[in-house]
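Only one chain is shown below, in structure tokens, and it's the form predicted on its own.
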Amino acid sequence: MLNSQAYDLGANRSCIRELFEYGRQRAAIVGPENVYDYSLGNPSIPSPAEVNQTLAQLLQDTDSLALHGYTTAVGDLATRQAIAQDLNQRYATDITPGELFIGCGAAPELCAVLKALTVPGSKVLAIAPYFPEYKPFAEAAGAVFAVVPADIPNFQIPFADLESMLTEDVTAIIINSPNNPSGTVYTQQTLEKLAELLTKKSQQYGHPIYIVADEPYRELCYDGIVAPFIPTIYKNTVVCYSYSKSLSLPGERIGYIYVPRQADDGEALYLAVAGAARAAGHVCAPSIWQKVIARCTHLRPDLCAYDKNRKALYEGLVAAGYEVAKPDGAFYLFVKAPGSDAVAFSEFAKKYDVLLVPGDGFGCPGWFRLCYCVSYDQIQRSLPVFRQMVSDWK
């Protein structure tokens, strides 16, 4: 006998991964230079040089047993101290190491937090467009997952829809800013309005409604825009952070959870997060990468290449007649599909060896996502193909 929910997740791979594998197969046939793969958000800028230098120095100078041995489950103290210091300098906060839990990237961190916040009958909300894995994460935690419709074309928060969905059984809302897939950065005004609404509803229902802030793209903002640090706006915010995008380390699986002590039931929530991680098999995050982060958490990505790609792809698609949501962060473009059927247009695009991800899986039918963490050359070579596609579609 097998768990049917687990089987379904394993047997039905994500559309993104399927497209990526399809692209590799096509590249073997027609050559990689002839496949315009915009499917997977894999960073294309190298890690800061200090990261590799730190890793090499640790390997050379640190006792092997100390380097590769267990840390405490919540994370090495020096690592948590470094992260707290960096956050406090940036956001004028007073975060302590005891509010930080070092995790293996944002995905298991989200799973632990959602499990910690789920009681029988709980509901978790996400705002479309949203990262598709939120649904299995929430449902695996035992929660009901519900989606707030998208605010098209601004992709901020549709407050009338949200308020109607903030029923008594809602325990958390997932916020992803900068957003995957739209590239939207929620403004200070948007987040303050959200905080006011959640405070009102929490008081009405007699229990806190938490924000679960999924923030792997926090440092990836353009044109002088800064993503607000949500715990400074709403105290009942739990942050799940990953260094995958900011330091180009997606394969190393390292990040942290921040559970503010000033949050309602903050100390108990921290222990619940630790317990949920333990139940999922967490022992500790990779020791060597904790030590790297302790020395490198202050580093920021060089966004020049991403910004160059963003502008070239956005301007090229708009000139070709596409409707595009201008992104302020992350490394994605969200584009309205000609004919408003993104699945059909995605299949059509395969004929030109252009791989784009339909927005249906993100809760936003009729739009598609392009990851512009690719070479600038690919963008330039693909723009005539995009023009041909929209012409042929008509």
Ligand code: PLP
Given for the second form:
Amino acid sequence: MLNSQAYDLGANRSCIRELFEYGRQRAAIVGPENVYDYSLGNPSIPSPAEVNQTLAQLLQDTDSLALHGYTTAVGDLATRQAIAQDLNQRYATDITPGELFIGCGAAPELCAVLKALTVPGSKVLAIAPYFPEYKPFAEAAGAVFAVVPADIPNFQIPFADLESMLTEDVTAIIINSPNNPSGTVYTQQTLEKLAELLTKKSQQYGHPIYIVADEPYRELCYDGIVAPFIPTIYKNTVVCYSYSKSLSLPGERIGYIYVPRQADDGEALYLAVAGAARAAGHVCAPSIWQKVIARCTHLRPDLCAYDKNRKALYEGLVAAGYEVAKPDGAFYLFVKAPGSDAVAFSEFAKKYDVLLVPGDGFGCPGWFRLCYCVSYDQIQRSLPVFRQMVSDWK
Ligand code: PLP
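Next up, the form predicted in complex with the ligand. The previous block was the form predicted on its own.
So here's everything in the complex, that chain up top.
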């Protein structure tokens, strides 16, 4: 007998993948230059040159057994030391390697953290719009997943709704800033207000409510904005970080979890995270990439290309009459669907070979997402098509 929950997840492709596949089919017919594919969040800027140089150097200089061998499950000490030092320099913290766990990217890190923070029946909240995989991750942990509605049009946190949903069974809230799909960066003020509310509710219920900070886009901020480091605002924060987007390494599967020792039950929580990862089959993060990261923690992405795309697409769509959430980070633009039915508008856009993802799957119907990690040329060529669509729409 098969596990039906697992079967359903495997058998039903995500709407994003469907669109991407559709785009490939259309490209074969009309030519790739005539398909305006904004569906997938795959980085379009190469990793900083130093990443590949470091990799080449390691392949040349390092003993093969050490390079390819298992590391400890929590990760090489040198890697954790380098990450701790980098974070401490940037955020004036005193993080130690013993609070870091090297993981295989944000997705499995979130799974381990959610498992560690819940018992069957615990509730995990996310704030719309949210990354759709949170639901299967939370449910695989045995938790109940619930979504706080979006704070439209600012996409910060709707505190009245959140407060009413912070019931006694909530043990964790996942937040993602800079946000996929809205591009919003939560402000210091928003995060302080969140910390205040969670502290109050934790005291009221007699147990901590943890923030799980999903941060693959932390360094992808524009216009001089810096995403606040949430553990300095709320001590019961577990960070799931990834190099997938910041160093354009999504296929290499490398990141880290930061479990602050000063968090409630911090030391036990670190062990529970390690145990949850172990139970999910984690042995160690890729050994070579741990060693690359140990030498590359100082590198930051060159955001010029994304920023140019962001401005061109934002300004072009606003000029065409679309309502667009002002994106401060990540590489997504969230746009209000003309007519307010994003699924219908996404279908309509397919007739123009424009691929956009309806916000319904992100818990935010009526809006759609565009990934602007594409060529600048695609953006320029698609803007007249977006103008045409809005004028042809009903
Ligand atoms: N969280 C968010 C918000 C994402 O957008 C993604 C990937 O797109 C992930 C997590 C998963 O990232 P990773 O490649 O690090 O597993």
